[in-house]
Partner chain sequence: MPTDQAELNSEQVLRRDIAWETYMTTKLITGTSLQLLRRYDKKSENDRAPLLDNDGPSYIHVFISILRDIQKEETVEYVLALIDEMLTANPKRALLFHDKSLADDDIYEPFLRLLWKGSWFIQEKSSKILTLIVSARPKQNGRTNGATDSKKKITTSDDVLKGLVEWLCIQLKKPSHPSRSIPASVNCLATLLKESVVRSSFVQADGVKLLVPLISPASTQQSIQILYETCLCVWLLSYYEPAIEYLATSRALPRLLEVVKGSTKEKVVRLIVLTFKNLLAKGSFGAQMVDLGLPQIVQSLKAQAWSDEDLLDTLNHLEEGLKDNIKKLSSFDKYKQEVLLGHLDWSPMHKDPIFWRDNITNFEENDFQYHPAGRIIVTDLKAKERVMKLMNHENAENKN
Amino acid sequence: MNDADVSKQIQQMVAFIRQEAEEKANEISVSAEEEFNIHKMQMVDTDKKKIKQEYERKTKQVEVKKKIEYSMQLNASRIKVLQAQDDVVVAMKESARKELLNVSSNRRTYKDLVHSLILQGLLRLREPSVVLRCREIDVTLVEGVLEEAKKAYVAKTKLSSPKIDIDRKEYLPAPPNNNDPHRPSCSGGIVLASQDGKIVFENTLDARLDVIYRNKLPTIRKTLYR
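Hey, can I get that sequence as one chain, in the form predicted in complex with its partner chain?
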């Protein structure tokens, strides 16, 4: 073999080895790339799932919040409505109370009323001896009807005439005025009590208004809020 042949053979061997090496290198490169792709896809999938879960969780949170908000709002509104209804009814009572003042200003009708109130009280208590309390300004008027009331009582019950003591030590409070709206006041009427003070019958106009108000409340509400 001459030099040319040797050289050619060496060249061939070099080329062969190089080709084998390049082929292997190519395989390694491909393997690496594919493994990377698989890995990346897995990571992307995992993260996508995570994000989706996160998002679902957040959406749920927002929904729950919304529901709570709605519920709270609903409640608040309901309370507002109830409050307003209550306010109206209370206002009604207030204006009724204001009207009470007019009752006592008409002397004639008020006198008859006081007579009836005392009689009613006597009939209720059925005590032989009672204490009567009234407003200071009504004293004269009350003294005026006392005897008639006693007579009426006797006529109705056939019992003996009761002893009625007007309490001059303590009077019912004076009628209300605008200067001092929070001080206790009385719009009229009387309070009767047994002698020992154990049984008390409040027959003031205010007390009567309270009773009526309480009794009629369901009807009032029904009428207003049908």
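Mind pulling up the form predicted on its own next to the form predicted in complex with its partner chain we just looked at?
Coming up is the bare chain, nothing alongside it.
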């Protein structure tokens, strides 16, 4: 083989090697680009997921906040409604309390009422001796019905006539006064107690109004706000 043949063969080998290298380099470049694109898509998908999760989290926070605010507003509205209802009921009770003064101002009617209140108290206590407390302005009226109340008690129970001592040291409060609305007051009626003070029966007009108010409150609310 002469030098020309050797040179030609070498050139062919170099060309082959160069072609192989170029093909390999091209393969590596394509593979690298594919890997880059895959990695890039994965990063994009990951970022999309993060953005979506963050959006959902913030959206949920906004919804929760709106629900909390709505609930608070609803509760505040309910409280206002309940307060307004209570104000109406309390106003009704106060109006009724003012009407009690008209009861005690009619002396004939009030005298019969006091007689009934004393008799009711005696029947409830059934004590041989009791202490009666009334308003100072009612002492004369009370004294005028004691004997009749005793007789009615004896007729109903067939027991001995009880001893009734009017407490002249501590009277029930005076009637309400618009000039001093915060002081203790009593619209009328009596309080009976055993001599030892262990049994007390409060039979004032105010106490009876309170009992009626408590017992009838559900019915009043139902009637007003049904």
